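Given next, in structure tokens, is a single chain: the form predicted on its own.
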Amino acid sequence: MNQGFAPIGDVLRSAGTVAVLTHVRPDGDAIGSQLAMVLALQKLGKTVTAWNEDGLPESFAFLKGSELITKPPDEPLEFDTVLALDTAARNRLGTGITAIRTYKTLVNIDHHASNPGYGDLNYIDVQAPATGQIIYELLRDQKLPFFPEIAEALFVAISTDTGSFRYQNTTAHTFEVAGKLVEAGVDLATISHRIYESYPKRRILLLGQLLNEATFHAHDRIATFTLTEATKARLSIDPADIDGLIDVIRSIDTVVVAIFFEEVADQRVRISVRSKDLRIDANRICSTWGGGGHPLAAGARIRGTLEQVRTKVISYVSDEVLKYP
């Protein structure tokens, strides 16, 4: 599947004009990826446009050159190459790639084992903790531009797709490569503040009513949250107010797997899934519901009201569950 660095640097080296585009309700990873080469490829002299459906969250807007990611136009354009980063699936470009006209090369960069490679170009590394780390590998590799706002992107990416370094996705290489995006230039204290301890008040709002509103199945080892759209709309709650709010239930000792279950539009129910038990496949589930992602995290959107895909996800995570002392 994948075609290695040196077509792709080359792609990129060629293209006069490149589209750089990550999945919707985008993460750090996304942004962070995103950012890092929206940044190399200006650097080159391309003309480079970085789109989102959802735009840029709040809470990476302190990332040098942030303003860059916008929201598509309702025009489509043309380009030379299409970049997509950290997207498992073409659809979940979302308005990014239907914005689009025409293009002659799309790029295909990602870590999560359910991509079927749907680029001309693709660089999947399910190893690779973070997609972040793959951009790092490939602007070091095809010596791509390199300089600090860039490292401090990779770092959000990185950082945050690892749980701050605590996951099991973790590797001696990745500590590496944070070690050289912190010789680079990156700001370790004054970066980690901005991620993890400058939350907006409605965040932690939010947190305190999903909290009291928790449930437990399979014998406590499924925990849930659920929030509506009333309670988004009344605490006037950002898509990035809700990233990491799963892993406060998927701490608890007995807890084997998180669910969180988020209504959106569409009579759609977003679903989160997090797994403490490489038995017990995240990626596995939401494939299920034509979502996916990794073996201890993934999501889908499944259609349906709240009460029916919270009832009929619990049922079927709990018989997974149970299928194991």
Given for the second form:
2 protein chains.
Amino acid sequence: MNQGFAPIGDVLRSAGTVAVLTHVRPDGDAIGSQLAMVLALQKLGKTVTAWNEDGLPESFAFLKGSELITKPPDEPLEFDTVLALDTAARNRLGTGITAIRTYKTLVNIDHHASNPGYGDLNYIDVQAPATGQIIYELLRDQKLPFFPEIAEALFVAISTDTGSFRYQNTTAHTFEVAGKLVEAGVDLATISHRIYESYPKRRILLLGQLLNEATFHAHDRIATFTLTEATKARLSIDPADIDGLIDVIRSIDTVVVAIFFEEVADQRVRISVRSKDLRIDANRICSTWGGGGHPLAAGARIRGTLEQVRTKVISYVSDEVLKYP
Amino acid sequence: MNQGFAPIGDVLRSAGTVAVLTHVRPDGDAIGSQLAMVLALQKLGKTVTAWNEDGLPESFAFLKGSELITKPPDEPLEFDTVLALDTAARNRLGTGITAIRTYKTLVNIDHHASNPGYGDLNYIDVQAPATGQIIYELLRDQKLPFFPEIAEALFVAISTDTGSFRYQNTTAHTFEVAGKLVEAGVDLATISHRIYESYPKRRILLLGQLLNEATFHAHDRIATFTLTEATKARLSIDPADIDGLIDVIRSIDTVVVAIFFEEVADQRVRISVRSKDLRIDANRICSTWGGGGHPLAAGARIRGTLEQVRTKVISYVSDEVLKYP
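Okay, that is the form predicted on its own; can I get the form predicted together with a further copy of the same chain now?
Next comes the full complex, and the chain you just saw is listed first.
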């Protein structure tokens, strides 16, 4: 599925115009990877734009150059090359891809196991803990521009997607790359402060409410959070405010699977599933409802009311969990 | 102040009996450093013991070999060499040092700036984010035994003392060392799971309650948690359950000072103060009531009811905070 870095380097060097895209509801890895590539390509003299359906989350606005990341325009445009980053499925590019009328080459760089390789060129490394780590390797391997602002963007990508170097996906090589990024000029104290100590008050108040209404199932091996549209409206919750809150219930010793249920538009419920046990595959659970992700972290959007979706998902996951005493 | 690693290596190699000590109320860096040294010296064929006043905290009992760390015996013993690790002042060794009748050489290895160099041999590196990082360098430099169980102990030391590679003290070299430790056999997923994802459910339920009753003052620049004796009894809260919860309100962007008020015995209230701004000195604030600590983290015990103590402390800290617009 991988054509290697060389043909990707060739396509990027020969392109005149490049659109750098990432998935809807972009997280730190999505934004960090997108920012690193747009900065590198700009430096290379390309006409480059970076879009995603939701634009730049406020929480990453501190990153230098991040203002280059916007929502897509209403009128479709054409590009030589489209670069899809950290996006497991083409439709997860959302209005980012529909705002592109024509392109010559679609390059797909990702670390999600479920990525089918929808690009003309693909580089899928499921061992990489973050797409940002692949971008680091691409830039160095292909001798593309690399400077402190890029290092900071990639550090954010890797730090956030490894839970600050805690998740299973973190390897000796990840630490080595992080060391190289710090050496290249990352202001680690400021970055940590902005990522991990600068949350809006509404996020913390929301956490209090979620905890108060948390439910536990299958002998406390499943824990759930539930977020209604009403609560989102009352606290003016942005999508980014929710990121990572599920880790709070996931951190309980008895919990093997944590599930976040979020009421979204069109009579659907978004679920995020976090597993601590490879035998209980979050990706497989979410595929049941047309979603996907990684073995330990996946998501889906399911039609139904909160109550309906909660009932069927908790029942399904309970059956899975109770297979392993 | 530093005699270098060579004379320390010589003393350890020539000793017959060694006592490895660390500070009272040992944290991850204390236990990880102590365990690494006791394992290395045991492998070297020494008669070695590892004590600290409080013994092995339950949360580190998962580390292989950790059963070697105990409380000191009642009857004082004699040793060739005493190794004091991660301990800023001799008296912080507590009953660990008073349980030693005689010794020939006291070796003091630490990273605290306030360490006066109380050893016969000293190695104080205030740039090191953790004593565990110094121990790694000592073992490698002096070609002392180094194997997976030692790597895991040192990884715990470094991970916990850097807030999982987030604090200012984390350098490119720290990442490099972490990478070497993972390469040497650290089971990162298991270690992270035991350190960061194995909290009792009661701690998380307590967090929900604290958040629901959190108060904000001085234009959201002060945030407080309040814990009553009744809540502690209802949720069977251990002192260790409370550790770090204050960081949740400290992580709000507007918050400069976070204060934890805990009702304790004898009509007193324990306060923990965390500042994000060096101009607002937590140590000075706490000294007002006979407490102390560091500029960004300090504590005190104050006589009075919760209501009385809250009123006077919040009023005092508000005045401090409002000096700086």
